Structure formats: structure tokens, C-alpha cells
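Just one chain follows, in the form predicted alone, and it is written as C-alpha cells.
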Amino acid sequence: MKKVLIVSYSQSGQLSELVTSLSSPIRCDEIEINHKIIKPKKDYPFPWSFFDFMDCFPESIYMDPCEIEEVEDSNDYDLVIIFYQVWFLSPSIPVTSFLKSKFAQDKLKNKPVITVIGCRNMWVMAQEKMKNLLKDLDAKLIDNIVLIDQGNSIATFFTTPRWMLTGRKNSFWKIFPEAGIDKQKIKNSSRFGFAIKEAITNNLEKENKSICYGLNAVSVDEKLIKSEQIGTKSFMIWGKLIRKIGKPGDIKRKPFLALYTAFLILMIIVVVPINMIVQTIIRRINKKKILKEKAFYEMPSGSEDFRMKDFSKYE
């Protein structure tokens, strides 16, 4: 019997819905699934308070682990699937903490891994960090699947923070959609489960190459790549400063977090629009280079959809 380990941490509950939809087709007599939910000893609130939210960014960007409950398991797995959120252009702290645990060192070594991301729209830098974390474990990343929030960047700039800080995700003012990932997209993620089931029952996971290729698993928005790179550098500089001032929850951090918030808002209002105009020009001049960069970040699963017809009955 094949054994699959699923690891997840869901703060709002949305990622749990994605776990259910994607994993349901894999559950069968030939495959045993064990789902390990990461449990921080001091859980993160939802909805967030504004200070709690901003107070997480220094540790998120530097991937400082939190204390999590230990997991005991004697199984040896054929495949590992990690579901994660993006916090400040990094994997969420609970997921980072799991990947730095002794359990992860033991269970993921030389194992094929599939990552599944549910987030707003900026995930590229987080996945690059995930690649490094998996490399440190000698794990083999064979697929990456990404589902992003519905609505364009301007809409989600309002709907996602509103959801995180108030818990309200309903559409409003007739122009803003419901926050989060479209429910139909979550439902349609079952196609990946069927592809995974088909692959592992034929031992294809042992080949250490994509098994979700051709299913439109991931699509990089090349317009956001440079913004993510700039944002990461900013987070690193300010995060380093704030970590020196005090530990998470330290009241001495509040003035600096407030100052950085003001700086961030100013950046978004003034710098980001200018950068978008500049990057639009650069993309036209260096189209081949940008497309090559886009293709690199979409690896290993890619954005092609030529196998979708094989799984159309699951849509």
C-alpha cells in the first residue's frame, strides 16, 4: 500500500477546504493518507489584530521558527504534500517551523514533495524560500500548485486585508468580490488529486519529476516579480532592525512597526505605480528575458494545460 503524508496549517480555514478537495480523489483502498496539521504551541489569531499581523513580519521574512507541538509517526512515506499560506512573501511561520523540525528531517529526506499554495497573488519569493528549505532536507520538489484569491490586484488589496483583520470576506460595494480563492477553483483542484492518484498507483512519483504537468498548476504574473523582489529587500532591512529592538509581542516594537506601516503605504501609493510603469517598458524591451524568468518560476509543474481534457470530467 502506498502512503502519502499531507502537512498543512490553515489559519482562516480556507486552506483546509483546499486540502479536502485536492486530497479526496487520492483516498482509496490502495493509498493510505496521513494528514498532519501543524499546531503552534501559541496559535496565531484569526482574524488578526493589526499589531499582531504586523508583528509577524520580521520573523516571517527571516523564517524564524515558533514552537510547535511534536508529531510522532513511524510510517515511511512515498509522497509528501505540503499545503501552505504566504506571510510577508515567505512561507507562514508554522510551516517554516515544521520544515525545521526533527520530524521533517526524518520524513522528507529523499522523498518527492508537492507544494500547494493558497494566497493573495504574490507567492514567487515564498516558493523560492520553500525550495531552499526542502533542499536543506534533501527532499525532491516535483510539483508546485498555486491557487490565488479572486479579483485583480487592486481589488484584493482591499478584500484580503479586510478579511484578515475583520473576518469578513463577503463582497461589498458591488465592485469588490468575495475575499479568498474562488470556491469553484477550490472544487476544481480535485483534478490534481486524480492526477496524483493515477501517478502514484503507477509508481511515477519515484521518477522525481512533475506528475501534475499540463494541468495549469501554476501561472506566474510577470508584472509582480519585480515588486516581490523589491518588497523582499524592504522586509529584510526593516525586519532586521525590528528583530534587534525586541522579541515578538514586545511593546518596544510597536512604534517601529507603525513607522514601517506608514513607509509601506507610502511605497505602495508612490513607488509601486512608478515601478509598474518602468517595468512595463522593461518587459517590452526584454520580452524574451522576462518570459524565461516567468517559465523558471513556474517550474516544475508549469502553466500548460494540455492534459486538462483528460481530467475535464472532474471540473
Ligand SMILES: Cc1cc2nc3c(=O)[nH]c(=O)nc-3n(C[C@H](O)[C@H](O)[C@H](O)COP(=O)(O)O)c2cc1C
The other form holds:
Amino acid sequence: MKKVLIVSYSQSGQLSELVTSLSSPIRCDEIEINHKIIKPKKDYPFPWSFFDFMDCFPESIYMDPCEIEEVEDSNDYDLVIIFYQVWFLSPSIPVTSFLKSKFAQDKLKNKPVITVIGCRNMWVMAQEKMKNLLKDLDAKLIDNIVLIDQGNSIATFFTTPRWMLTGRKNSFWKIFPEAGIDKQKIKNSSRFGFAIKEAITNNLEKENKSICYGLNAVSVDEKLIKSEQIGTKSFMIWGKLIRKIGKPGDIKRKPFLALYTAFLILMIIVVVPINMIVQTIIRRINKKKILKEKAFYEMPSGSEDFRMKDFSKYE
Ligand SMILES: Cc1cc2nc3c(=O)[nH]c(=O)nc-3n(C[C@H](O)[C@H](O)[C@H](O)COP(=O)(O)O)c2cc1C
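Got the form predicted alone; could you also share the form predicted in complex with this ligand?
Next comes the full complex, and the chain you just saw is listed first.
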């Protein structure tokens, strides 16, 4: 019998819904699924206070692990699926902590891995970090599936933080949509489960190549790549300073976090619009290079959708 390990962490329950929808088609008599939920010993608050929210950016960007509950498991898995969210352009701290654990070292070595991301819309740098974490474990990334929050970048700039800081997800003022991933998109992610089941049944997971291709698994917004690169640099510089001042939760970090927040807001109001104009011009000139970059970040699953019709009966 084939064995699949699913690993996830979710604060609001959104990623758990994604686990249910994507994995239910895989559940059958021939495949055993074990779902491990990552449990930090001191869990992160939800909804967040503003200080707690900002206070976790230095450790997120530097991927400092937190303590997590250990798990016992003697299974040898055929496939591992990791569901994760992005925190400050990095895999969330609980997920990073799992990937740095002894358990992950034992279970992921030489195994095919599928990553499934549920986040606002900035995940490219986080996935690059994920690739390195998996490389350190000698695991093989065969697919990456990404679902992002509904609404455009300006709308989610308000709806996602509002949801994180108050717990309120509802649409408001007629112009802002509900926060989070569109429920129908979560439901439709079952197509990946059907593709995974079909592939496992035919031993295709062993071939070290994508099994979720042609299903519109991922689409990189090339307009966001530069912003993510600049954001990562800024988080690294300020994060280094704040980590030196104190440990997470240390009151001494507060004034520096306040200063950085002011700096960030100023950057967003002044620098981001100027950068967007400059980047639009650069993208026009460097069209070929940008498309190459987009295709690289969309690997290994790609944005093509030619197999959608094979699985559309399930949607
Ligand atoms: C501290 C924090 C930082 C976040 N940073 C990002 C980010 O850099 N990029 C992004 O697309 N989403 C970001 N998000 C949104 C999350 O990726 C995710 O969509 C949200 O936390 C819901 O996940 P859940 O299933 O854990 O509730 C952030 C959320 C939190 C709480």
C-alpha cells in the first residue's frame, strides 16, 4: 500500500480547508494518508496584536525555528505534501521549524515532495527558501501549487492585514472583497488530488518530475518579483538589527519595530509607486528576461492548463 504524509499548520483554518479539499480524492483503499499538524510549543496568536505581528518578522526572514511538539512515526512514505503559508516573504516559522526538525530529516530524505502554498500574493521568495530547505534534507521537489487571496494587490493590502489583526474576513464598503482565498478555488483544488491519486496509482511519483502539470498550479505575477526582492533585502537589514536588540517578545524591540513600521509605510507610500513606474518601463525593455524569470519561478508545475479538461468533471 502507498503511504502519503501530509504536513500542515494553519491559524485561521484556511490551510486546513485546503488540505481537506485537495487530499480527499487521494483517500482510497490503496493509499494510506497520515496528516501531521505542526504544533508550536508556544503557539502564535490569532488574531494578532500589531506588536506580535511585526515582532515575528526578524525570525521569519532569518528562518529561526521555534520549538514544536515532537511526533512519533515509524512509517516510510512514498510522497510528502507540505501545506504552508508565507510570513514576511518566508515560509511561516512553524513550517520552517518542522523542516529543520529531526523528524523531517528522517522522513523527507530522498522523498518526492509537493508544496502547497496558501497566502496573500507574495510567495516567490518564500518558495526559493523552501527549495533550499528541501535541498538540505535531500528531498525532491516535484510540484508547487499556489492559491492566493482574492482581490487585486491594493484590495488585499487592506483585507489580509485586517483579517490577521482582527479576525474579520467579511467584505466591506462594497469595494473590498472577503479576505482570504476564494472558497470556490479551494474547492476546485481537488483536481490536484485526483491527479496525484492517478499518478501514485501508476508509480509516477518515483520519476522525480511534476505530476500536477497542466492544471494551472501556479501563476507568477511578474510585477511583484522586484518588490519581493527589495522587501527581502529590507527585512534582512532591519531584522538583523532587531534580533541583536532582544529575543522575540522583548519589550526593547518595540521602539525599533515602531520605527521600522513607520519606515515601511513611508516606503509603501513614496517608493513603491515610483518603483512601479520604473519597473513597468524596465519590464517593457527586458520582456524576454522577465518572461524567463517568470517561467523559472513557476517551475516545476507551471501555469499551463491543458489537463484541466481531464479533471474538470470533478469541479
Ligand atoms: C505574520 C504574517 C506575515 C505574513 N506575510 C505574508 C507575506 O509576506 N506574503 C503573503 O503573500 N502573505 C503573507 N501573510 C498571509 C499568510 O500567508 C496567510 O495567507 C494567512 O496567514 C492565512 O493562513 P492560515 O491558514 O495560517 O490562517 C502573512 C500572514 C501573517 C500572519
